[in-house]
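Below, in structure tokens: the form predicted on its own, a single chain.
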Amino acid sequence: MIWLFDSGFWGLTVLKEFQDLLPQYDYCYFGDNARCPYGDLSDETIRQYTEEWVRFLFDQGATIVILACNTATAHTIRYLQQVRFPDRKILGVTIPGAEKVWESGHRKVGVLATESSVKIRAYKERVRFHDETILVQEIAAKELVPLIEQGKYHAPETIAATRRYIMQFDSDIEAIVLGCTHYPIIRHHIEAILPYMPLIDPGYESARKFKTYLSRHPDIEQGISRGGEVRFFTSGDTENFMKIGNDILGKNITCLTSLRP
């Protein structure tokens, strides 16, 4: 079983990409809806919450955990991999997103992200790890996550806010990274504003990279259960989770239980 952790609902956009590319495996998704969103929290709090739940998932039997949240990944991935769980398998979404920038040959890109991700230069630092000459312009879209959390995907204020942030990018950027798992739900608004602009979705890139990862690690691949089963858990309200989860995934889901840290 492949386990995915997110601060709330929107890692479901990542799960959807994994299921599309790797439908044969079983999945378990956990959202910390009781404490989301993470984007406005301090670095210390994000690290604390993420470590709490990753430890919990390993205690439940997880053998590999995907951090399906850009903010959680940006603030904790190295710490979790190298300090807290050096003998466990933990992957995240920011690195595949940044690697796609480098692989595509772009010389200047924009990153739409949360305030906390922009504050620590999450994508900028990772892109420059591959190539210091690539220019990365990060924009903190503070209003978008609350609007999306309220289900206002198509509301005029969401479209206006999206336009306001997108138009802050320099005119010579060559692609935009959707640096938060909330943003794929409004990508059609971005495409309407800049119809010829390539968009990089770290969720899709993570699924693509994970497929390659499994081909290089047959020992891990063979240990993942198969059958296409998906289990959902949340720290929040299960009814609300199912309602919004149905919208994101486009199908009816069942959230098994509400867990507390």
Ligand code: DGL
Second form
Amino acid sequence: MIWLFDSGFWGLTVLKEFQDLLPQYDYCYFGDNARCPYGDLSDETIRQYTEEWVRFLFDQGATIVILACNTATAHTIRYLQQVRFPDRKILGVTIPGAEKVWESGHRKVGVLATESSVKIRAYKERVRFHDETILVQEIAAKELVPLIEQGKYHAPETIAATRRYIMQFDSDIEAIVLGCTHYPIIRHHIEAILPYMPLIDPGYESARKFKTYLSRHPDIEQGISRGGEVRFFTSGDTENFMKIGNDILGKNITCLTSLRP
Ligand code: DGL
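Starting from the form predicted on its own shown above, please give the structure in the form predicted in complex with D-glutamic acid (DGL).
The next block holds the full complex; its first chain is the one shown before.
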């Protein structure tokens, strides 16, 4: 089973990309809604929460865990892969996002992300890993997550905040990375402000890379159950999860189980 982990609802935007590209597999999605947002937490706390849940998901029988949350990935991926779970398969969204910057041949890109992702230079470091001459300008879009959490996707204040952040980028950036799970829902606002700017969506890139990853690892691919089923879990309120989840995915979902660490 493929498990996607996120701090809350919006990793569902990543799940959507996986389901669109790889509909044949079964998925489980877990959102740590009781402790969301992670973007305001300390490095240590993000590590602790993410590790706790990843361990739990493997205990539930996960074949592979995908960190759908940019913030959680940025703070934990190397530590989880190399130190805590060296024998397990864990992937995270920032890595395919950064790879796409490099593959596209951009020389300078902007990244919108949470404050804690920007603080640890989440994308800057990851892009440097491929090519240290690529310039990465990261902007902490502090107001966007709270506005989107309140459901104000189309509100004038959300459009105004998006414009304010986008305008902070240098005029010579060649693409913008949507470095947080919440931003695909406001993608059209960015496109309206900068119509010709290429946008990189790490969720989509993760699904694309995962597809090639599985073709290179038939042993793992064969261990993943098929059937196109999705099960949803939250550490928060299941009713609320279903309400917002329906909205994000554009279909009715059932979330019956509230998990506690
Ligand atoms: N899911 C997080 C991300 O992609 C944003 C929300 C949060 O702060 O928990 O960075």
